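In C-alpha cells, the next block holds one chain alone, the form predicted alone.
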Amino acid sequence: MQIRFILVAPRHPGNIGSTARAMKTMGLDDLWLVSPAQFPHPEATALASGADDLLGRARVVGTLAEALEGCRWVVGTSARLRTAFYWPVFTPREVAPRLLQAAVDGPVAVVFGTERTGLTNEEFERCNALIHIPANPAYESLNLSQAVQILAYELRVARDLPAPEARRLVPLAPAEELERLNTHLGQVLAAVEFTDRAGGGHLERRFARVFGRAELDQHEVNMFRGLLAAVMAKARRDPETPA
C-alpha cells in the first residue's frame, strides 16, 4: 500500500516507537517524520516493541511539503470537527477505502499534528480532506499512536473488502503540483488586485480549500495554470483594465 502515514513535529519519542508498533501490526511501514524533537531515542525503540525496523527506515524530513511530495491525496487527522472550513470530513471507516483507491495510482498520506495542539490551520491548507474519530464527548483525548492504531486497523479491514471501483483515467495531480498552483493564483490575484471584499484576508487560503476539495487530476491543473498564464499576460499587456 502506497500509504504514507506522516507525524507532524512529534515531542515525545515514546509516541513514535508506539506509532511504528501501531503500524506495523497492520501491515503499513511507511513512516515520515516531520521536524521530531527527539530521534532516533531509546524510548521510541523501546515502544516499538520489535517494529524498530520500520523506525530504521522512517523518512525524517524538515517540513511538511517535503513530506506530502508527490502525494495524490493527503487526508489530515483532527480532533474537533471544523466545519467552518468547508472540508470533506470522514470518519476512519468511511475514509479507508477512498485511501487505498487512491493509492492505486500514486503515494497518498495520512496527516497527524502535533501531541498538545494538532495540525495548525496551515497544515490542514495543505490537506484534501479531513478524519475526525468519533469518541466520547465528554472526553475525546485520543493518544497519537492510539488514532493511529484506528486508522491502520480500517485500513487494513477495508483492504479485504470487495476491490473498489476502477481507477482514474488520469491520476490526481500530486500535493506540490496544487501548492504550485496556489502559489500561482495569489501571484494572479495580486497582479489584478483582486482582493477579499468579505474581508478576512483569507482569500487564497479559501481558494487553496476548494481546489482541495476538488481532487484535480493534473490535466485539470495544467489548465487552471494556463489560464493564470493567460490572465497575467492580458494585466502586463493591458494594466489599466479594471479587475
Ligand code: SAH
Given for the second form:
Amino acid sequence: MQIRFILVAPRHPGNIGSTARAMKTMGLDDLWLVSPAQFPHPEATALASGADDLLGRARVVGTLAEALEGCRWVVGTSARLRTAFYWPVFTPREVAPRLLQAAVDGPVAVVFGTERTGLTNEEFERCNALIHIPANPAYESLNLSQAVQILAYELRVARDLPAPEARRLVPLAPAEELERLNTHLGQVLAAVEFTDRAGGGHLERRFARVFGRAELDQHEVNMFRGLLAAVMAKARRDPETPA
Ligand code: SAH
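And the form predicted together with the named molecule, for comparison with the form predicted alone?
Below is the entire complex, every chain and molecule, led by the chain shown above.
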C-alpha cells in the first residue's frame, strides 16, 4: 500500500526533517519533495532524528506533475477554507479511510503546500479533493510538519478500523491520464473555437476541476478521449472549421 506524502517547495529544511519523523512514527515512508529550497541539509537530518532513512529515500523532483505520476487519488491540504471551493473538503479523520481504500488499487497522494503561501490554484487543480484540519478560525495555519503529523496519525488510526465497502470494479485513472485528458480537451476547445470571455485558459481550468472532482476511472477517461478524438476528426473534415 503506497501513500505518498508530497511537500511542494518546502523552504525550511527543518520542516522536511520533522515531516520525515512525523511520517515514520506513524509507519509511513513514501516522502516526495518538489523543488525543496535546501535539501539535503544538516538541519533536516537533525530534526529527522531517527527517521533520517526516510530522508535518504525521499524522492526529489522538479514539478508536482512528476510527483503525482501514477497516483490514482490526490488530495491537497489547505489551511484556509476559501468561501468557494470547487472540491469536496474533508477533515483528516474523514479522508483517512478513503485514502486507504483508494490505495488498494495503486499509489495515492497527500499534497502539502509551501510554508508561507500554501498550494497555488494550479496545484489545487491537480487534486481530486481537499483536506482542511479544523482549527481556530482566527489562526488556522499549522506548522507544515505538524499538519503532516495529524494526517499521518489519522491514517494510522484508520488502519485498524474495519475495511470499508467493496472495491471499485475499475481503478481510478492515474494523474497523468487526467492531465492528458485536460490537454486533449484544450486542443478540441481551441479547434472548435469554444471559448469564454475570460480567456487565458480559464475555461480549461474549470473543466479540469470538474474532471478532478468526478474521480474518473480509466474506462471513463478513455470514453472522453474517444469523444474528443471524434469531435476533432469531424472538425477537421468540416470546411468551416479554421485550421
Ligand atoms: N497561508 C497558507 C498557509 C500555508 S501553511 C494557506 O492558506 O494555505 C503550509 C502548509 O501546511 C499548507 O499548505 C498545508 O499543507 C499545511 N497546513 C497548515 N495548516 C493547515 C490546516 N489547518 N489544514 C490543512 N493543512 C494545513
